[in-house]
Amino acid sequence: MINLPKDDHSCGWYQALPPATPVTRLKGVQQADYAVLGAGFAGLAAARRLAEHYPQARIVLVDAQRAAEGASGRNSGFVIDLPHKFALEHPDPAHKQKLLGLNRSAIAQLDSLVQRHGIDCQWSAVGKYQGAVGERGEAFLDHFEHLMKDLGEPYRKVDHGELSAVLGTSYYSRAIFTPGGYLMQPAALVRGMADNLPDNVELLEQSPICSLQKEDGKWRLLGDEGEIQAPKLLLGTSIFTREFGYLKNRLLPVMTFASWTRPLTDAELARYGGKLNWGLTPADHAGTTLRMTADRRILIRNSYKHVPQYGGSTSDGMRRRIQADHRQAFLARYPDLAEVPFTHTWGGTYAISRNFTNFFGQLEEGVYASACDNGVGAAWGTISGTLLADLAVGADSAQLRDIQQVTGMPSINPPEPFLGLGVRSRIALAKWQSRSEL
């Protein structure tokens, strides 16, 4: 039996939007040229292309959930165009680089869909702040400012009256502004692009696919009410990659948490005086991400988790849990918005290495499949499953051989239980070091 997604229909973002179009869901023998597992960034950008390379294959994607219930419909709302966090630290400057253009043919990509499809996702061209607390924060954005001037890319100081004046709070101490970044309502964006696919590509929801066969040069993909059968499989399945076999001991899972309130009234919001549509990432990695949308949301996240059942591994005693310490954290920063209440906290799970490596290629003969995204699903999503899809096709490109520079094999994880006890102990560390920017 392998481990399914598991919706607690807890998400904000999606529970913000309006009801979706019926679903259409496997049943039945379904034949395919190219089959696609798996509807968030990476399978919706895989299945477009394959369209584009032969209009008149059918193409078939398939998910467990609706587009957009699953982990890309609910990050924090970044497309980000940098290395992030780990990647940035990379010590060769063309590896850095590779990363910047492939991320930001993504966002080029993205933009380019919104626009032409008219998809309704508060998609906004406005950077992101990193921002610090206290010293612990500051040491932390000094060497962020370090490693922006080495990749030779623009920032911005910002103190902490202007931060205030945006922020509508005094708690941080200052920031670094980026450009470069993107900010969107990832489950709008998530399903504005599934309503919008080419016509050779037939979306199946609420299809869980329970296992993988290979027979007579087919892949037999088997759920519950039907099968589809391809020759070609492309896997945008990250985490869940490991449910069918393959990269099994290679990925970890973990689940990041937010809670967001309920739109402010003109009277809240007079009382905030900040701006809206603005988004801020901490400089300690382990701190607190804050949100202002555009729709006057206050969005909080941190808190991490080892999910190893995805899912299955909350409850929700957790999640009332998780949301007094957010609570915590949105009082802090926003006092005289006490009365305002948070009405959804919801976590999201993907797939991290211990190597911080992606792994972006063929698994075996017709499987192929971008997995491990650490924790930026968004632009490298959307540019690996681009190009997993031109890998599939035999169609080479300089994006294609970049993307293979910069991935590699995730490194082998310890067995249980002694993964499942380092893992926690690095979650609980990490949370006491960067307390005092939580």
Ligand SMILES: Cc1cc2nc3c(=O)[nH]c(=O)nc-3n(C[C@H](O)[C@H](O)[C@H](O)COP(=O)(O)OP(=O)(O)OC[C@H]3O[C@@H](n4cnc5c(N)ncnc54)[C@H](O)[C@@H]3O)c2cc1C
Contents of the next structure:
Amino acid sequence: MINLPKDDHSCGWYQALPPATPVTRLKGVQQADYAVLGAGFAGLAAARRLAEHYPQARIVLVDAQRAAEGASGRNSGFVIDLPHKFALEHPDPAHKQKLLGLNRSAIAQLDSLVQRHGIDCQWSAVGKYQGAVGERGEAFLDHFEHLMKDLGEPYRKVDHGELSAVLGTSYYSRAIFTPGGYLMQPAALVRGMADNLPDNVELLEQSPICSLQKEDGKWRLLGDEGEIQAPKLLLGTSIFTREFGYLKNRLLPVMTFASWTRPLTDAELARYGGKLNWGLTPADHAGTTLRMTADRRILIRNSYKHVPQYGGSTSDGMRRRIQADHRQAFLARYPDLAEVPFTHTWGGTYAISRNFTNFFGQLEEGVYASACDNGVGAAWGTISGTLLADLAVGADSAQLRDIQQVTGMPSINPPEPFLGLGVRSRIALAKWQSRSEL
Ligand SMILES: Cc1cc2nc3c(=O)[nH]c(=O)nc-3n(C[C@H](O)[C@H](O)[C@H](O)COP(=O)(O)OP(=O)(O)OC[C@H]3O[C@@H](n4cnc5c(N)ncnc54)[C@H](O)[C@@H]3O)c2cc1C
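Starting from the form predicted on its own above, please write out the structure of the form predicted in complex with this ligand.
Complete assembly follows, chain above in first position.
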């Protein structure tokens, strides 16, 4: 038995979508030139790029759930150009420039897909705020400013008054605005990309793959009612990559959670007094991510859990406890909107590594993977999936060399129970330290 993805059905982004088109499941024996496992950002980008390389080839993209039900469709909807927190500290400026270039190329690719296919996903080039609440957060902001200067990237300091006018709350003391990031409705973007795949990509959903076998030079992806046979296999399975025996004790499963309100009424919007369509990430990384969506919903994301039994859906009890924490964060920021209820609370799992290194490359003959984006997978999944396809077909490019230079091997985890103890205490410490930003 392997851990199979089974995300909860309470993701607001997904529930807000119109009904999905009829599903096609894996049945019988399917022969393909390339099999791609996982229809998140990484798998979708990989399948698309393979199809661009070989328009006559048969590419089968398979997922255990509907596309957009996994982490890619249930995140906070930031598509970030800047290297993520730990990568920003990297001592080599060239390393950071490569990350920036790769992320920007992903954003350009998503932008072009959204425009070309008219994907209705609140795609907006509105940048992002990094907000501090008190002294501790402000110290992080000062450090962030210093890193931006080093990187030569544009940024703007936003004082308390200006910030309060945008956010509709005076909770934050100040922020730094960086203009390069985009916001989107993640489930709408992922579904839009899945609905507009090239003709020679076949998408099979609700088709869990339970094992991989190699026979006569071909990979067999075995499902309940059928199998896919292909000489080359690309894995966009994030943490679930471990289930097939790869990177087994190197990836760490982490879950984080979000809640959102219903759309504010006109009267509530007037009381809120801020602007629409902005996103704020916490200066202190274990704090709260906050968004006001283009369609008037306030979204709160915080809380991390180490989830060794990843794949199992979150229980109602767990979501209730998380929702209570989210409610506290919401009321601290928007006491005047106390009567506005949350309509959805959801969780999602992704992979991190102890050395914050992303894996990209070949795992064994005919098997390639992009796994472990350390929780910022919208841009990274897109570019790593794209370049994984290049690697699999043997196409060389400057970008492929760049991604190979900035990725590596996630470090080995200590055995249980030390691993669990260590991760849980790291999470608890980070939560306590950033309590003012929660
Ligand atoms: C609440 C939350 C907020 C986040 N906010 C952001 C954000 O604002 N910006 C950002 O960039 N990142 C964010 N992230 C992280 C981001 O969502 C992930 O890093 C990203 O989606 C990973 O993409 P992926 O394609 O690699 O993997 P996934 O999206 O996890 O896709 C893997 C797919 O593989 C499928 N799969 C796995 N095993 C099998 C199997 N055996 N058979 C068939 N299919 C299988 C799964 O069903 C899944 O669809 C957030 C995550 C969460 C949970």
